[in-house]
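Only one chain is included here, represented as structure tokens and corresponding to the form predicted on its own.
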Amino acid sequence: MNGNNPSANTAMPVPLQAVLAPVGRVAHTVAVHAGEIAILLWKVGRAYTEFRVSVREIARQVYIIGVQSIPIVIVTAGLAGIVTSQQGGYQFTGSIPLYVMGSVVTQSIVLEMGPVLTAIVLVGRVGARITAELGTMKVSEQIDALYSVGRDPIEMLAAPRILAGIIALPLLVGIANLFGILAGMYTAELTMGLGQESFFYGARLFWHSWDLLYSLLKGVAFGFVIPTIAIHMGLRTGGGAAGVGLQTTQSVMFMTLTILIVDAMFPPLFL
């Protein structure tokens, strides 16, 4: 009977189908998100080139994303510097000069911990807020109301936030680098007896002029990624209050994973 049925001969084995089906679903989800983000960025780019974005709204978003995030960024960077200094001191032995601690703290903070920890903090403080805010507007039909009165939500809600993120994140990264290094320096002085002159001698010994720009470039990339994903996830929210909560959770996961992927791509591309 099966020999006369062509579909029976070409049917995929059940174990293979069970393996490939989840892969196909993931690939389809990634393709859908990538396409929607590309369309969003195309509309945002048109808003920029046609000068339809409010400068006042950009400044307001820079204040919300940047200025209001300074305290938590300083605390996070300071703790990162303290932990780096303490862990480095624990690992050092008598055969390693103490001034090398300056290089360990400086390079760790500037190249990695400053940008990444700042971005992770901004995911929770800014990214989740943007997704929840736009998601609530979506499910309450405020987005549709903007379209009905001839206003474009992309140029009003999306474009200012993305540009503000690109502006604010590098500045926050610079602040995080400064306070992380200072915290590591004072911790090394208190716990290891390493003087400030010796600390900065070690920091200068292995410093490259490209390092600071590399750190700020990470800030630019993260400042673009966080609001873009947050806006994309917020604008595709549905299902009422439960949908807003679910979409916000997925948005935080998506942003965090993307930040780590982008961070992993930086060394082979720029170092």
Given for the second form:
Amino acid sequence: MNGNNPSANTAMPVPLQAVLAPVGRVAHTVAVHAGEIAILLWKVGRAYTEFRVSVREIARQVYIIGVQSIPIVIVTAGLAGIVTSQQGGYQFTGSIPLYVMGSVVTQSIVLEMGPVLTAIVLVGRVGARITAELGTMKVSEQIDALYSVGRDPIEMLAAPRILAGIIALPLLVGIANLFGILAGMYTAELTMGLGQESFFYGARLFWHSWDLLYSLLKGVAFGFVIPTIAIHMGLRTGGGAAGVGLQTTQSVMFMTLTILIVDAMFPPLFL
Amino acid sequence: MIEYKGVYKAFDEPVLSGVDLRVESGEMFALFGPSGTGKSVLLKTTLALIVPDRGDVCIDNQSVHFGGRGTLARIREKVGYVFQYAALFDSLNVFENIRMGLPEATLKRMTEKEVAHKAWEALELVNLEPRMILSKLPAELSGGMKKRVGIARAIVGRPEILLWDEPTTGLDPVNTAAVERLITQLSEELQVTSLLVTHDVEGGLEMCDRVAMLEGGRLRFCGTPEEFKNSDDPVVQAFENRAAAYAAIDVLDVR
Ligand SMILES: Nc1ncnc2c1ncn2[C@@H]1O[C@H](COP(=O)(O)OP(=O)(O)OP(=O)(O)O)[C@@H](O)[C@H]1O
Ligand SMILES: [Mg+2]
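What I would like now is the form predicted in complex with the partner chain, since the data block earlier showed the form predicted on its own; can you produce it?
After this comes the whole thing, all chains and molecules, with the earlier chain placed first.
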């Protein structure tokens, strides 16, 4: 890296190289993943257009991803409602009418907390599980074995999980919204004495009919992102049990980051 | 017929550097080679489980890697693959695992009773007691049992070609004999083409029509068992007799 290096005349100045090398590495990694995900989705799309995906398996995955997640989603959303309500109450010491709390709680739950918290919970509950499951199948050659007996893991494993995510997540977000708002409402009543009617009066005051759709649309987007990334990461696992562990951790980071990025893109795109 | 044409595959470093090999229809062919030379990789290229960087594999003159999806699907249907570590589907029980060995189209034509009969038959062929294990999960089986269930899954669909990745490694002598007899039976009675990767050189020489030695990414030897025994290549000799193997430990670059 110094002047005596024979290759230094072609190398870039050190500071520039130090900046560009990681940028290039990241760009390369992003491009590789994007390309592989595009191919995965193309194959999934093809499986659907050729009617080669089992409806029963989709239903089974909706049950696993959706129904089995309902309790944890309710608990999370409920806690989010309680926290939002209390925090709002703490900040509402001035001359703002108390019923505005109804709007604050409802809007933060529906627009942000409901979809995002549900997605984050599902990353841990469903995404990590999919990556670990497919990763184990990959390193123990079960994926190869599927191909060898003429079955397509994309059709059998990937396609049903992705559609099931797209179906289940918006429904879970709906449930999260409902329980988040209810928890917020009761908390407001208990801690500030805000009546339920005033709460709903406030909630309606700033409510746009578009808001719920926006919330569910986030659910659809996250429901697509989680299984897609989880499957992609699972299928590129290598290196035995340790590889599965590492890949699952990375997959969780990848999913979480993508969810937050997609979430940040929603306001400029849809509001 | 299986034909490897200049198969080249590198991971971090080259593993296969241009393998040419032709296994004739109905032939029993054994492939020997030191651990880690790419025998399993070569077998996997036969079903496009691994895609070579250069070269191609042809099954009955149909290209595996350039023939398109339909061709590959037909090839996978007529080729059975016995994995080195069984590779059973661990969420399915033994019966369901063997059932997966039948092509989807075949399954649609059969009643569940016929499928059960076939699975039963396949298990008996590998010297397993069907009644005892049909409903067990792979995790409940011993290593050697898993291996034989893997063989049952590969043969249940009556493939024309069988790829065996060390089918007898880790089996006791009686079961080794049973599997060897099965391989011979399949090839003699049903004219199945068998490509057998094995470390059991003695067994391989006895059973097979021709044998080859993969070493350093290439075929170091290819010929009849007689020629193998009389070869003056030290690596071949090391595989052929124990004394030469000891002599070779420090001399040869066999990883
Ligand atoms: N998916 C993979 N990714 C990276 N390297 C691989 C992969 N598969 C195989 N290799 C490498 O290729 C080489 C050959 O592996 P292979 O499993 O074919 O050996 P083998 O001849 O079957 O050995 P053994 O007799 O021990 O089974 C090894 O060095 C291995 O590290
Ligand atoms: Mg091997």
